[in-house]
Amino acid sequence: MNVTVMPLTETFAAEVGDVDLGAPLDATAFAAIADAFARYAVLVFPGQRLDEEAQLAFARRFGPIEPNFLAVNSEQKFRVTPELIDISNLTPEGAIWEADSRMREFYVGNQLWHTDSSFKRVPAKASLLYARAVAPLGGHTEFADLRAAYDALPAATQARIAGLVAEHDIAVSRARTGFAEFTAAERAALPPVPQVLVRTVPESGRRSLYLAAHAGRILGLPEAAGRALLDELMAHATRREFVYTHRWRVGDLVLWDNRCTMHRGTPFDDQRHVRDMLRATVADVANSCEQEGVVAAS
């Protein structure tokens, strides 16, 4: 199987063709998309035809699938098997949600910049997102390429971020759109984690800002300081150089690199259209401070 490449900016996101994720990949192809992963971070691979398993059996090649951080709560019922992130808007029976829904309000979250997974102490190394239904209009993503960020930061900002960690917590990214509705069960589940604020991919070793929504303090900094450098990072980091959109069609499954890239959503009318969206998230191997060798300031 002969995979085609074709990118969407020199060096940042590209789609894939030639491939039917729904069928086994042998080792030349699957070398193929790997070697595009590591060097453009977004793949797109449009007119996919997959049912979860296959969606799943796809992510497998790249790691393990990290654990659905909603199954801590007893009470949470499903629409899909609880290994894929449903990213829709609809009820476990197949409704579009209500305005007041609990899920929806936290969903809001999502149209924030942030990188999946990153308030768990083993953050998710790559997110296969796919389109089941889209919306007619809106509901893009955006995404940021922090290793192009990183490389156009003054040497001077380079070196004053080297080694910093910031500690990352869900409640932190909720909180800045009203949600607080965590149970007991999430809340312990969930607890702020450390995660270095630069970091290298393994792959092509390159050099990367680390950021997300998800970040409210770094340690060993005053509050104020931290929080002052991390808003400037991330202004920094979503200027539009840096910032592919994609437009989702039916049948697009998007894979990116969370190690590397934000991304966020953005708004449409999820009370008229339905958007349907099963996301199968790759656990990464470490915590970032782990893999940089950096411990961790109180």
Ligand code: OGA
The other form holds:
Amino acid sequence: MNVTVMPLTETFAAEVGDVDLGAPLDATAFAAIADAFARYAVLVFPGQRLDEEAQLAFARRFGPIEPNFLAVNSEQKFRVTPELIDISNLTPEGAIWEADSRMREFYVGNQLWHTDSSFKRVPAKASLLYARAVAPLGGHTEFADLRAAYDALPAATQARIAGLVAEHDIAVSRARTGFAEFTAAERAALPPVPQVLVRTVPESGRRSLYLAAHAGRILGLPEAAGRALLDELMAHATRREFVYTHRWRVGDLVLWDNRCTMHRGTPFDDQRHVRDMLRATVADVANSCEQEGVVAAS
Ligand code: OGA
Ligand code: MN
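Can you now output the form predicted in complex with ligand OGA? The one shown was the form predicted alone.
Full assembly next; the chain just shown is listed first.
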């Protein structure tokens, strides 16, 4: 049977059915998924039954799996294979985390608009988040279409931001939530990195903003002017008309393009309910400045 694609909006987010991601996909099925990914940027695959290896195997069709930076901390324990990012509210032993736990304080940052791993020199191309248990209330994920947001900018703004480079830093987004307890090894592994403000997604040819809560300054602009521009672009890009809200069901796998979307989690009662999600993250091919042929000003 052929894969079925049901758009959620005309140009952003679609549901994909008639496909079992737990079984090997033939070239035709994968090509249909890759086409839909290029067009919609967010794909929802309901009713999947994936173990860790099956989720990783599907993710690897899009490229190599990104290393888990939490593994630089040798004290860190993992509940699942460190090749997957554990997006649950559970300890490595499987209990609901304590109110003052370090992971809980770190993961609040996922409630800020961001794109995955833009704070790494080579950021994430795609993420595949799979729901094993969902919260009965809240715990949704919102996605913003940064291509549509770019297209809707006034031509003068598009011209003003062309070629600009932002500095992305995990410490910047974590400072916004009050988290500052990085270890020396984590800091050393994650220095600030340059990323273009506007990029082109090769598969669709579409221009897109490239933004995240990790971005704190714009290279070559005074600190305050850079921040003001980033705030203005973030507010524009997350207007409701560009946003799709995903309400999770157990067995949903959601695949998104980190090159041209942002996302954020919404709150839920994480001291009462288990929300168990695992993320496979596919690395991009190079730093975004390199991909765009932009040289970062200092
Ligand atoms: C992520 C993320 C938000 C959420 O998995 O990268 O930001 O709703 N998740 O869990
Ligand atoms: Mn994320």
